[in-house]
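Take a look at this single chain in structure tokens; it is the form predicted alone.
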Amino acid sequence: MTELRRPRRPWDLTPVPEREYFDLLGPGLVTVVPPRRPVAERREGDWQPPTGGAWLHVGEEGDVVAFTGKAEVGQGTRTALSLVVAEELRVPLPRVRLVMADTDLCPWDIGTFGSRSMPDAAPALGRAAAAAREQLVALAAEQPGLSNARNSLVAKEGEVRGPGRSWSYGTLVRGLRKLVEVPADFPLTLPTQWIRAGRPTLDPDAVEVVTGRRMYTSDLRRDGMLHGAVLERPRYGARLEGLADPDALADRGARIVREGEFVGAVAPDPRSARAALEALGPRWRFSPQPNERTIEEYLRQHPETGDDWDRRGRSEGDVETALRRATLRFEAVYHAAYIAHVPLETRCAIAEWDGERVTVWVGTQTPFRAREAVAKNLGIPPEMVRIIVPPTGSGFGGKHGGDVATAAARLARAAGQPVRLGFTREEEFREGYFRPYAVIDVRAGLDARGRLTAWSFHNINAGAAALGTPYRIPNQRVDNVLSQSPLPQGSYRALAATTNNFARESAMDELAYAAKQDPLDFRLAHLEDDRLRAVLGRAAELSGWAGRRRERSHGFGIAAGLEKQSRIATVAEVTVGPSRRLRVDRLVSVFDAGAVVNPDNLQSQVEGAAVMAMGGALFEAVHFRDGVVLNPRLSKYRVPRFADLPEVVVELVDWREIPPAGGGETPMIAVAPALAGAIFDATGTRLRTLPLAPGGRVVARPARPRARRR
């Protein structure tokens, strides 16, 4: 893609009439969907709307350039959002160019996470395109002899057609410099009327991906570029006391950069930069840190204090009284380990200064937050920072913020040359953050007819996503509290929904068996959400749940979940062989995310989510002692391998009457509890701690029965 020139000021910080759209893009038509609140008016710490709007340009060649603040990190958003623009403008997909995550050119955006690209960016882009279409039809209606023929004109295939005549979009905007602001409620094409969207569509750049020609952040080079490294803490909680030899250089040409607590090095190659830091002889002060074996006790005793945006909960009825009156009472504690994101591409940034302005190419999910971080830490105005997100090799929630961008900008400013800062795999583990360790206390009660009458769900440290239950329970209390984590923790794909759903669905499975009911029937008896009931029933049908064979060491498990306005149900089939060796034979998932924009990509998303979720369910765990991660490389941290992969069956529910919901996260959340249920079905061993099968074997730590009758 040809790099667009830099505007005088970032367009999201510039009033709409003052933006030089036509100077940079050429004559034509521009439509702008403004942000819900001007970005310039917000104060630091304000919660912003998920999208800052959208804008779009139709040029004299009939080409379309659209702009969004969302980033493409491998999830297929570029193709899906381009399909929305093509649909509303009635143009072939190759005519649409989507500029993403460039803070000079794109609308302000809170970040690419939470499955919000389709719910938020798609409507904004769609309205910009739909308004452009109507403007083009209006321009055609102004042609001589058509004053009364407006209703006979139609936009189709990049032109406006009328009785016996047609005009290409390029012809209609030739010499035009028209800017139109679009109302936030401008009507969109109903999904039931889609022609281009809703059909299987290959990523136009798919060949570049599979042949290695796509240029990711790690592949980029700038003239005169040097390589940087940052001094790494030997363990969490360590503080730098001093340098034994601050003037030492391990390699000729290396340069040390120290600004406050920041210490880095710049050299012609990465190895020399790291060697220079080692030669400094850093002295560290260490403080005692909790160990893995005491993590539950530590988290229970160290809650976060003060205001906490993620501290949520709700209560209905009288839970304690309902528990006392229950015919059968159940209690259990579920755990989920810290796990790492393990993106295919580690974090990387390239910074280059031009006078007082800096451009940083960085793989981040939050480019506008990165702009703020660079500006604040380097003491320059935000308009002097440009963040560009090239195609990025996945993030899974692990590429938020601006630490890497800030460090690269510091090093480049000191060196007076472009600097590339790329993490090794070990640095990715040790300098990143993890999915939080979770401890979840569940108590529940059933009446004499096997109906849930009481539910208490106390979440420690996981987070609030999917905290509530979709099941009908008259007396319930759910709450969440974060803890002072000994390891850095943060966003992970599906946030807390994976661990919360693991505990809830595992408990539902245990309750079903305690009530001597089929796990599917027990769930259906307590569900009111028709869409969730539908995917659960369909997954059971596809997997052959009713006719499943009952054999020793062979088991089935089922689970469901609702999150991000989408629904998932998964059935797992496993075999536990000699030495408790686990084989996952099949995963069957049915997914409902409303109207499906690109079935091919969504199918891949669900399949990929199932495989990734298998890792956290079965193998993955960050091991640590005294603030040191003990397995910071893939030879010691196991992710799913090709030999682990089962048959994966996916069916999509395409509700054209319902707006598209996000598809990147919810497909994760039913895998772990389905596998736990299948392992119990195969072995009689109930496991309540993730991972379930470290090293590929079912762990021999069965949970004690905790259901008892009055």
Given for the second form:
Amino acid sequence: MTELRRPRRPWDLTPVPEREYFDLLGPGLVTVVPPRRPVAERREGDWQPPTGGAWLHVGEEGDVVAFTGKAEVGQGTRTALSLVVAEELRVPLPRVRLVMADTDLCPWDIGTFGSRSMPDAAPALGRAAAAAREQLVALAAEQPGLSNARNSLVAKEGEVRGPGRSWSYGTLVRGLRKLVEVPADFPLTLPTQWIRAGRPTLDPDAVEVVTGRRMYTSDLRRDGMLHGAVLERPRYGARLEGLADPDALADRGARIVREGEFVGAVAPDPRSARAALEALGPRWRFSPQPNERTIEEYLRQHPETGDDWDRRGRSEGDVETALRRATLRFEAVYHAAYIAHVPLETRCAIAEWDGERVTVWVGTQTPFRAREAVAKNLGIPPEMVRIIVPPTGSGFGGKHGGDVATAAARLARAAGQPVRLGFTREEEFREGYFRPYAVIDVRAGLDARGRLTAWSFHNINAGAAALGTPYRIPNQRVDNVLSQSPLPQGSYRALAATTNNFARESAMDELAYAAKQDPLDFRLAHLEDDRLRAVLGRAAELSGWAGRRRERSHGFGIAAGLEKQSRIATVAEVTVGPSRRLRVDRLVSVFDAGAVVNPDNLQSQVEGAAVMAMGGALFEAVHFRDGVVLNPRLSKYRVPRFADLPEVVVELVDWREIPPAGGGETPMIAVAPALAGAIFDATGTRLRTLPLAPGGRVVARPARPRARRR
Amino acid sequence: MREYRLRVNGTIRSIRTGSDRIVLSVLREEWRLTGAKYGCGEGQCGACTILLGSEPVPACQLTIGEVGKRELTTIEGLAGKDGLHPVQRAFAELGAFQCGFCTPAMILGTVALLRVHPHPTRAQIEGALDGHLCRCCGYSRIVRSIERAAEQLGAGPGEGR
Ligand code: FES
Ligand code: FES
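Form predicted in complex with its partner chain, following the form predicted alone:
Below, the chain from earlier opens the complete complex, with every other chain and molecule after it.
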């Protein structure tokens, strides 16, 4: 795969007619889908649309190069999006090359998160490809003697076929330099008519992976490359007061870079760069930091003011009156700890400064935001910054933003040489951000027939995803506030949906037991969404819910969730052995994300999500004291391993009538509550705090009676 | 500082360095054998696993001075002239990776396991590979690939290595 030359200016910042598509890609046909933003979502001050459209080139060899701003961080988007292009263009998959997340060449993109690749990037690329197909058919129709046969022309297998004749795409575009702008509503092939998409498809680059030839950011090297390090705060909230020896230049040719608050070093190897920073003798001022023991009170007392980007709320009926009138009232508080993403590849960036422009190779999920950050911090226009995202060793929401890219770019500019900035595992923990610590207050009321009449769900610091309840409850109020967080917090795979779903589904489970109803029946009795009912029913069926063994120490739990247009139900089966050791025996998940573009990959995503979610559900937690993370290493922060692996059963619902939704996140969200339900079923112990079994054991916390009958 | 001559993937390579230099850094930085990854530097993730003789070891915990006469095999040296090793083939065919960052080390760990236990039980797989993390948590598929590779190695004569 040859690297493409760099355009004069990033294409997304250049008017369409001025983009040198043909100079870089050769003669042929180019289709461009414009950026799109639904009018309803347009807000004052919006500077860019949420999707940047797509473009695509068909060359003289019949080869197809398509461009998207999305990044591949292990979620399989490259294959899925390539399949969509292959489908619309009617070409075999290997003919499609997808250029992803290169800010000079790709359409602007808000970032790879929130399961937006399928709903946003797939239709944009699909339209570019479908329009190209239509153009190719039109080009064939211009062939001599075909004026009457136009309607019998079809595109198939990389050629346009007509009565007794056919033309390869390459022939049709020979010598052409044709650019077509595609209307935003250009029709797509219906999933019911897919031929290539919708079938299990392996990553075409699998051989690269299994032979170790795939080059991740951390594997790259540039000529003359130096290594960088950044002065790290010893604790959160620490401020740099001064340097004891600002002129200390450590041996081994290190060099200190100071720009405003930024202090970094470059050296021939990482260790020397870090040593040089040590030698500066930084003096810090510390301020008191909230501790883990008192975190709940702290979050309750310190709401974030001003920033309301992630706040939502809604209210229906009269909750307080309904609660007063309820036959059975229920109250509980749920907690979720800070957890870390722990991508297997720690963050890394390599920057190269050519005297005017800077190129940064970095594993980020938000390359265009990283471009902005680098430009702003270096005081150069965005078109002077190129961000390229090489294959990335996973992200899970932990690789947002442009901090590492910015630091590497500063160091490279100062050094006048390429600089690599790679985090150690400890730095990855300490310099990162975490899934927020959250506290959720739930109150609910049941009437005499065991129907939910009141629901109050107040979420402190989890975030807004999946805040609402899919259950039918006449009187309800759900809202969230964000708090000032003692530790940096941010995005995480499935965002707040895991936490919110844990609290809601756990409460549903508790209510079912309180009402003496089966947890499945209780949910179904309150559920209107047919697709959610279907996945619940199917998960119950697959897991043998109805005929489950009722024994002490063995338990079943069920939970459902609806988020980002997709639906999940999970049944967990656990054994709690002597000395209360917990073993997860089985996780059965049924997932519905509409039409499935690549069943093989989606299956793998759902299996992985279930097991990853087990970590946050059972044992992951970031511990801290006085602004210091106490367990910033894999020997102290436990993530799921082979020995934790239960039997994982996954079934996908493939609705060909419904456009594909994203699938990387929602399969996480029913695991924790299903496990909590199963633990209760096995032991009678109700756990309301994530992680549920930090030491691998089910330990009852002081139980406060919560459900009260009048 | 002294000159070390090591047998790596069937060829002799030499390096002038101190005896406590970590093998992972030599492989990646000096010899550009980047299939062994850095994931933790404390022997906890297995991403840096290579074979020392026939034994899987985390290269981040191994110093040059400890290698002695034993051969080092990295993922780059696993495929033979006749194509992929059966373990590599099984991982590729079953799509047993997402980001793929853990994969080279997982494959080497599996090769070592299958030499000792040609038909491993689940417990043996867990035991042998528990030092390997897959953060994408593709463990189920990895287990299936290991079982598939075991079948294929067992079936075809002359394929075992
Ligand atoms: S890097 Fe060697 S075990 Fe993690
Ligand atoms: S495939 Fe991503 S870490 Fe294993």
